[in-house]
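Starting off, we have a lone chain in the form predicted alone, written out as structure tokens.
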Amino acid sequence: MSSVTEYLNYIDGKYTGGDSVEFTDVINPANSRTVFKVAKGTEADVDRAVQSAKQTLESGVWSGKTPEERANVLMNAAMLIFLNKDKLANLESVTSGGTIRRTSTVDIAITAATFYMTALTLKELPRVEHAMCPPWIVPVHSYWKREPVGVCAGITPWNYPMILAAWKIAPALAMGNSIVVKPASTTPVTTLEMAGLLRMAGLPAGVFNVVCGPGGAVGERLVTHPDVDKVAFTGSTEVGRRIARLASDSIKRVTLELGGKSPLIILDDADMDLAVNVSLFAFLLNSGQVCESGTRLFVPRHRQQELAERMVEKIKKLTIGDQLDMATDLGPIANAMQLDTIVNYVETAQKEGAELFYGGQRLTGGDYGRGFFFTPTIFINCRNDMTIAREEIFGPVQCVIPYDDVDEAVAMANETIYGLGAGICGKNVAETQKLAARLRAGTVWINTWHMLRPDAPFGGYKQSGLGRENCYHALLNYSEVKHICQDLTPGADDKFFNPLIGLNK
């Protein structure tokens, strides 16, 4: 018997495994040992989850449910992950290689406040909205009001399993419907947690579904299911362009949240100790493992060589190790396939002539060993036109980008397929403001990155993604307006459109 805990996948009220009898290993990228297994589901287990989201859903026990009834739980919710945040923090950086420092703070307060600011906008989203009848207009009575999509399919990543998660779940619910959710296959345990946390919050069984597996299995059945209304994915924009075509077939409603090549622009009047911060900052969270990482960093060329060294002198003092330590400030990359996409991009920078001024290689012996750790790299005298400054690497690699004036600087900015997250430093507010307009992203920061809000929305320009996670526009993505108009006029003969076809001879 394996010493391993096992998890089950959880479908209509309980953690099953249905047909699968085959297990997938979960690891802990510090060291590549095994620390869960999580049963492989199948797409016939999808079939299940589905069916039992309809079956809840045309049901009424929870989309027929009040808005503040339904808030109720998600704030029940919320309560119930703070209670649990060891246990979740714990989990998710085992998985996935966040830091403890990070998941058992920032992590778990996102996590709970996008449970409980969905509740809020909820309470104060408008049940029914009506239209003006001007005396000289037919005298009719329209209103409209919000319904649930229907049953909705939530595909998640593995680089923040628990938020991404929860920016899915949280609307959906809010708004009504049932959720049948694919997390990573490298990190689906702490979604597995949420679905227990979720009943005990009094969420009805059948409401809230979560099927683990492959995403050639269990996504593309989950996205292409006659049954699923609504696909809400986050991942890499090649995958979101296969979400988009598949769910195109049936014209699911579509949000994707995809990749970004984010750009950072160093002003020449920036506080230089503030630049280089935030410059370390916006690619090094998460080890460079976020989908707005500020990864081309555009900087006057005269500051340049002052800006890297600099950066590099931060670098040297930072503790790259075991993520549970709460000493660690930079934990692993999250699996091996993903070391090597970074290892491949660092070689392409340097064929294509960009000058690695720091890093650039794999952590390995000792404590590295048997784990997937990279060094933080620097790469200046980039050009836009570089590979690894067009391409998502998702690792901690910045490219410096040198300009010569800031109407080159913006425009090098927007020359991308992307449009996920921009930033801007300088000391001038009416300048920054008048550049953050000109910006072509979906959030822009000034002198600060990766500021992520449950109150403000979420999402990309561009080939970034389709649709807003997180506020009110979240809860619009995931409802239907229905038009309500009743003629109030008596009788057969006070018609309007009698005249149009001749009714009234």
Ligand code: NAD
Contents of the next structure:
Amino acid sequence: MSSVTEYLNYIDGKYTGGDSVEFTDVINPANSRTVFKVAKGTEADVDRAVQSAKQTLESGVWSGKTPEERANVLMNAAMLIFLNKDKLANLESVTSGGTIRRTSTVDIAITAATFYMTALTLKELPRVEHAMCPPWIVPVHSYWKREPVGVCAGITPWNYPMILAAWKIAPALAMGNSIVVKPASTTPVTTLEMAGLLRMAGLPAGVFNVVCGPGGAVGERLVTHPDVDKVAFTGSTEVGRRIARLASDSIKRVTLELGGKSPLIILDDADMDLAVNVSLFAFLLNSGQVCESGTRLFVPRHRQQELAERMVEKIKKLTIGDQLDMATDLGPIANAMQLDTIVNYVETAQKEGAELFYGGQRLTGGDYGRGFFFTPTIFINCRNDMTIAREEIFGPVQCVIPYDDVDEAVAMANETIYGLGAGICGKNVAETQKLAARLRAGTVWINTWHMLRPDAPFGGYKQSGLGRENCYHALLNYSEVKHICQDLTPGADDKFFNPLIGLNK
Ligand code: NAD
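So that was the form predicted alone. Now I'd like the form predicted in complex with the named molecule, please.
Full complex below, order starting with the chain above.
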């Protein structure tokens, strides 16, 4: 008998599967050991989950609750996430490679706060809006209100599995929808755990379901299912394009959070210590596997060498290793395929003439053994048209691009298919604000990076996405607006339309 814990899909309020299911190994990227086995969902599982979601939606068991009742369940969920923080953080770290120092603090806080803040925002959202007679000449009362979109599908990636699932589950539930989530195959366990916690928080069975499995089968069945009304996807731009195409056949509502190649512009007056820290944080958090990582670093040409040298001094002091050790600064790359992608990009960069200033190698031997570790890497004297400056690498690779004047830097910063994040380091507040207005990105950070808050919108310009997550923007994306118009005139002869087509004759 296997000593590895097995996880089943969560459908209709139960962890379900039976003996005949196939399992996928979930491994720890620090040593390639199998840590869990997760049931591989099938298209039939998707159909059962969608059916359960649809039934609960139509029954009104959740969609018919008042916003206060729904908000209370979301608040309970926030509390349960905090109460289970050690378990959730451990599961998140061991499967995704995120350091325990981060998952047990920031990730838990953001996940719980997403439920909590969504509940608060829901309570403040106008229930109904009204308009009286004008422009009509007869007495009319119009009002409009928000209703659930219906059955939602959430598809999530492997880099921040818990937070990114919460960003879909909380607003979907807040607005009375039912939802089926498909997490990435390598990191599904925290999403499965959240399903149980939400049930404990008071969510009726069937409102939130989780089906694990491959994107091509399970994901596509969800995206094309006739009873799914909305798809919320976080992942690569390539898969996002396909999902948008597939969902368009039945005009499903779609929100997409996709890739990025975010520019950070260091201004000439920037404090060097601050510029070094922001530049490092921008591309090293989660070993660079963050969609809005700052991976194009625009630096005044005469400051490039000094900035790169000082970044390397700090990199040399970082502890790279086991993500479950509180002393670790940078954990492993999340999976073998991603490690290969990074290695290939580094080779391409060198072939195209980028100057490798530091790093560029996989870490092997000793404690690194069978893990997927990669050194923080800095290329200097890059050009904005090089592959490493155009394409998302999703690893700890910084691409330093020298510039001669700020207008040139802004033009290069915006010359990309992406528009997720952008940033500026500089002392002059007015100058940094003016530049922020010129950068085409969904979030612009000034003298900082990665500050995402559940009460502020997050999303991408251009091919980085469609729609926004978090705060009331997310609530709007998970609801339809219904206008109800009542003519208050009582009799047939009073109707405004009679003379229009001769009904008063
Ligand atoms: P991915 O696009 O390969 O997969 C994401 C999810 O989609 C997974 O659950 C996968 O199984 C599923 N999927 C794959 N093919 C599918 C298909 N044909 N139909 C339906 N579902 C399918 O992305 P990934 O490698 O897991 O994650 C890394 C990517 O995610 C990066 O590009 C990163 O920028 C992006 N990302 C974006 C954000 C954001 O908020 N913008 C956040 C995190 C990650």
